[in-house]
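As a starting point, one isolated chain is supplied in structure tokens, in the form predicted alone.
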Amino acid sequence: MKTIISALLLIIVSNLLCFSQNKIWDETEAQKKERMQWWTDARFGMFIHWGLYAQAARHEWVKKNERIPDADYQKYFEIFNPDLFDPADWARKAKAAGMKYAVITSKHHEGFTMFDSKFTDYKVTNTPYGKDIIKQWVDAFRAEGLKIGFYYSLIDWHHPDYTIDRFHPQSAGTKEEYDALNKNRDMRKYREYLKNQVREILTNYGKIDILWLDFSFPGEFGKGRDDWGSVELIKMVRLLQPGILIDDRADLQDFAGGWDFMTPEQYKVDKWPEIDGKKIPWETCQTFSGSWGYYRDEYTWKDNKQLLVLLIESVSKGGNLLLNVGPTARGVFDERADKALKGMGDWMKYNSRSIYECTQAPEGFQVPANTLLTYNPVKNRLYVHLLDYPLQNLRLPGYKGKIKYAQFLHDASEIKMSEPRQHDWGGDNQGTGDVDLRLPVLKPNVEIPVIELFLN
């Protein structure tokens, strides 16, 4: 009994020490890299939206977009139904693009549960569907290697606790009217049935890779950390899934162990991003169009080359990218996402190698115009995306002593290398430390070719 208590006591003490100093867990930046390396490694995952505003097909955020009453959004609860859905399939079309995990809404802003929940009753099992979606999607996700995780909202437009705030479909103006829409609103039961649903998904089905929360909004009728509870949240959390990576959106981020990676939004970043001048892991989330759910009327979609830019670009400066897909009401994707996700898995079958396990070039190698460069610390080889092909020369400025052996990586194909001509570079003393890589006249038949260069 004497052990059972110290033992508590040991727990809580830590508990308020972590608190205290703004510490969710230790970890120490070697246990911290070692736990995110196969996150590192993969630079790119598979993001999945869906829910009944798939029904809807004009946004995810349509409830609020529309202001739609629950009863009126009720509809489509009523006859969700996605008798087409085969996860073993969208599994093959993910690993086939050249991705390496993926992350699934188990619930979105709308409220509704993808998952068999204790807690409630607005969940796929009570749909004409009435299987677990969760359960099938991890399954088949798995068989085919893939890491795994579920997006979890901490906003909920349902939920009849669940205050009105400035995000809500009922949102409105002024604190008076704020205060009266909340009257019999209590948000302590929210957090508890918050809390209640994410220890279900971190228990239910097995080792969870990445949890996705989404999102805090402090401020003026907003949300933050203690509206969620997100310290002990994200405790408990740490606790059911030592090894899981989080993303930052809990209002944590003063917090060592409140998460894992930032997560610009639609947003590429100018450079690798860093607080107090330390670089952080990141991800950038990003939509083939400009919605998340699936969107039938729109079509402003990205063509494969902003589609491969963007990843290779992410790459560049040592982030991921989580590339959405929006099935829809009958589960499958659409004609669009699936020529985008085949013209993706084109080009990786034969350049993922200057994605996977790379980063952004060493200091010192200086960027060629109209490229983008990757780097594998490990096996010593800088890549060079060749985003405007070059008529049959690409000077690399500086690199002379610096390469042994230069390939186009599609085919592996030899390029020849020589020192600038003096008529080439124009005066005695420049392009002296230059290299020239002799290129074909016609551009190989790759959307964007890639160089490999074996480094010294």
Given for the second form:
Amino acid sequence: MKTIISALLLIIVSNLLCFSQNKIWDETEAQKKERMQWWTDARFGMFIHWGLYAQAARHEWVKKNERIPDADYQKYFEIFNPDLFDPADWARKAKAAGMKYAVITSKHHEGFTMFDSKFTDYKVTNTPYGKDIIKQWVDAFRAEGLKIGFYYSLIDWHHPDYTIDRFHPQSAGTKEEYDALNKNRDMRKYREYLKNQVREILTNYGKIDILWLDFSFPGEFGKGRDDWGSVELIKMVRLLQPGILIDDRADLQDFAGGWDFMTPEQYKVDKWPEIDGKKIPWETCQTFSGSWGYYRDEYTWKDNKQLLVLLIESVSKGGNLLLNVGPTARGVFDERADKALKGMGDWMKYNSRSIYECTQAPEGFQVPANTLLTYNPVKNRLYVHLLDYPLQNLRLPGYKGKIKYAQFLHDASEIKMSEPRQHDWGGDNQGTGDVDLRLPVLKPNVEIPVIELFLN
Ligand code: GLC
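Just the form predicted alone so far, so send over the form predicted in complex with alpha-D-glucopyranose (GLC).
After this comes the whole thing, all chains and molecules, with the earlier chain placed first.
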């Protein structure tokens, strides 16, 4: 008995110890939910990847992909001058598309900062453009009522103390080669630098709503939490901006408060992601085409319907969509991006009620054929998105007794309901608990029509 008790005590104490060690931020579940509420309700944001790589116009990883040495990459720094940059125009477009927040690259892997930093010369204010991009961007997006986020790359392919790793443009093969390359590099100094810069962006631009750190790749010739000093870093971030939301890429998955939401990238989740059986906040980040930075010759652009499905499907699984634009080096959105945003905005104008404040449908609502469901728990309304417009009739399996009223969302026109009809030609559907919605033959002029069901 004594041994059992002492074993139990040991387990409890070690659990407590482990818990207190792996904790960055003291917050109850309810407090966390409240802190994240605006973001959960918003559902749709804009990602912006912009940096020197926009000039190469062939992927933001061009420096690595083509193993470009610093000396050759320098030309982009020397001519950077986005003369048409008008952040108010960007902000208007984001808002018109239905986006509620935006996250911009303050520094990407190339190491160039789009803000005026005290800790480097490799910054926008030293280019021919000469002005702080981040400052103007924050002011313009805030003025449109959008929430503000900073992407900051943990990876840095320019800093002289950042050790060469497997993702670096100068990546090598053997341990000996890496050791030789890194002889004079000191990650302690880089760690300090990155902390200083994160402090700058979270101090000099007012309230910041999201910090999007990118990314960790532990393992051989990789980098993780100890390289970045993640624990100290996130502690500082929480102190500087207590309301901020942080993504999950600083390699602190097992730390309470080390991150707030999961970030499946260019990936469609099968279902609402869970950890230990608990559904967790998530946001998928996606591109219009295959690249984040402006890519002139990339042609795999998703069409309007695919983009809308991405958004609706994310909400139908309880998640957000962060959709990326890669502006050109002149400082404007490419016409393909404009068109994509416009298409989303046209739909959102009349259908955003099925997106904002919505989430996965409650259990017990079967998904009708070729549809996606979202649900507003406060209004108790269910939204049926018709991906493939049915002929005359949409069957809602087992919905009998659950619906008060049905209408199209875009024009609030009533949709009549009935029990499935009995037919001599088959169709023994009476008494099944199904409901039929009687739809017009003509598909409404809406890319994906939505039916709003007022539930009992
Ligand atoms: C990846 C890429 C990067 C992009 C990011 C967006 O981590 O390295 O280029 O910024 O994903 O999620």
